[in-house]
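In structure tokens, one chain follows: the form predicted on its own.
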Amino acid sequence: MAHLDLPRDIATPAYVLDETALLRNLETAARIKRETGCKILLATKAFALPAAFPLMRDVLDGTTASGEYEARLGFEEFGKEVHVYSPAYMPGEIERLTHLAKHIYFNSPEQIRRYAHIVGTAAGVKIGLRINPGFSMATLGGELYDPCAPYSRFGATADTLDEAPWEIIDILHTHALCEARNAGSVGLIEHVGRNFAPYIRRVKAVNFGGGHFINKADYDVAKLIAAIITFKNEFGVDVILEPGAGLVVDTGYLVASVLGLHHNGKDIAILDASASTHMPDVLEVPYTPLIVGAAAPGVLPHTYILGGKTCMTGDIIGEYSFKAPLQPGDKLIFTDMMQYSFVKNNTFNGVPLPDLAVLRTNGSYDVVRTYGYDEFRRRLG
């Protein structure tokens, strides 16, 4: 776990990126790139904090986007390669994307044929086709986060691939993982090699998407490296990875304060942080985030249900135990809060959005963005 030298007077709620932890994670990406020659992109759908881009830019090859706005962010703020994929594009979006991204991925052969005349007139833009590999190794959220779940809308299925205009396709793209360890990463690479070899030999690069949880302690990076090397040697193509959460796992926190205490059969603490507005994956997955110094209910002397201040009855973060009774004003530090947190938050009930802050390597604490009523009002038209 990264160091926790946070100021005692920190304003809450606040998402806090720990630069020291981020640099540690980037060393893993640098090793994979160095030993395999592959490209690694930041998936901004999981983490999009421009204040961190200068550190990430030194290691990563660029960004991958899920649409025009993320592509623009990568183009304007990251400044390296921009790749973009969406299951469908809005009217005029492809035309605008050709000025932002040099790698545009399509969801089907039909889409490529429909947009080829636009992309073909844009200098240097490469076309990718996303396939559905029929390989499920999403370790989080079940079918909610499984791109290869039955009737998935993501990627061309094997029976449609012969319809594709392979003479204009540069990149084969596949994404089938979510928080996968090395077994998932290696399994996907080997599965694609076995089942899609004729198509791999017709492209210049294969993009194995995201979901590679390369910075989890139980991820064997050496096995991923060996699989990439074997794949490249067999097919003579470039390899691309586009992790998001895997680059920022365990690199930051959501710091919250206790606002009030309540009792209804159990002790309840109401926080200025909310599951429904500030950490939606707690409800969507669902899962219970860890808190520094806390334990499972009943382990330590004082147990509380922690909930947010919204009107949603289910706005419950979880049940925890603490060494001492909680008091209004106490600060709680939720760990691993960089991935899919501030990129998904909302202002339901007018609950204020947390600050965005960075804990620098020199120990300084910099608030890079605060939000007030104006942000709530702006989003309402």
Ligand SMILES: Cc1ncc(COP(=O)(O)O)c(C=O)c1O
The other form holds:
Amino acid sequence: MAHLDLPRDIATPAYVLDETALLRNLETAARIKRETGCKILLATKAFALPAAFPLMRDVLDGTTASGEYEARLGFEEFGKEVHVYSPAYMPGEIERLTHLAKHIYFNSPEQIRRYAHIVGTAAGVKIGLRINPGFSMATLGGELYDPCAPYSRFGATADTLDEAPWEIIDILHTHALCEARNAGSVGLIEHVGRNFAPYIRRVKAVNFGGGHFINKADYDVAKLIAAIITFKNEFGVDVILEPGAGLVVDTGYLVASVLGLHHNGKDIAILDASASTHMPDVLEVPYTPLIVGAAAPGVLPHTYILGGKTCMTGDIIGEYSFKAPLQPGDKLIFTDMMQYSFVKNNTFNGVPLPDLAVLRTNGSYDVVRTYGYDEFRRRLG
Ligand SMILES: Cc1ncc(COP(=O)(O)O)c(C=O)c1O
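Having looked at the form predicted on its own, could you now put up the form predicted in complex with the ligand?
What follows is the entire complex, opening with the chain shown before.
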């Protein structure tokens, strides 16, 4: 496996993209595009690594952004189509977005009416409306990650859709999934087709959002392909998907070192990587990431609680067992650390940010960015 090719002497902590694994994942996207004719965009909220964009650009149709800054990143660094959706826009944001994104999505008929005069004057900008499809099947995290949870602020509810100015709307957008397998993707596509047909017939494209976990072994891509083809045949519209996590799942690592050992009823190892600052989803979702060569507590002879060096008592990554006792300087490789990791990190406690690195297909290890005290200081004004 590629992670065994990581050089032993790399500086830690480091997020490491494995290009070979990324190419494997991109092949799934290429197949879906080839067999359905749909468009696939990268959701940069999940993974925004310009060093990976040249590989991704070959396959994907562009990027989708959460606002002006990600749209600018997509425009300047990725190229191709830029789509953007935000539940509300900052003053002046729409004006600036018209120079960056040719597909601007709004959260309600009210938002479209408020901004239509600006978008309408910008040549070639298409308008999208996000709907709340009332389809709750986000697999991960319960209501925290369910855009259709009660009182969700995302998307126009069905009772408001007749008020929308459909004559200027090009794209119907819906995002309702999180780490969904094919049942979720197909369920959403069929649900939207069944319940929103009159509106679909008024647009040119339907965007089924992200959350399609297309590169997980138990995701049956053929079923997604069949559902998209059926939908396109029925409605004669273009279909767009905008996954983030599903494109980069299992394509990289967070490599950490043991800094010190402690004992308080149990053995504890303190790392230079932290849940609180470097892998916030471990606490938020929550989940326990896998470590290469480690197992669940008690399975192997030496069990440790692993935590970061911040002051937060809950900065615990998890409890794991190892074949041999841990020693300061030992390196630990956390797997599946590309999505929602470095895009969310922070410098709480002045903890250094991990390097961003790429393990190239030819085996070379390229550090694309390191951060020092300056990065911490810069953000403090
Ligand atoms: C509107 C929208 N599109 C796409 C995505 C990407 O989702 P994922 O990374 O789960 O595929 C998200 C995630 O929150 C989203 O809110």
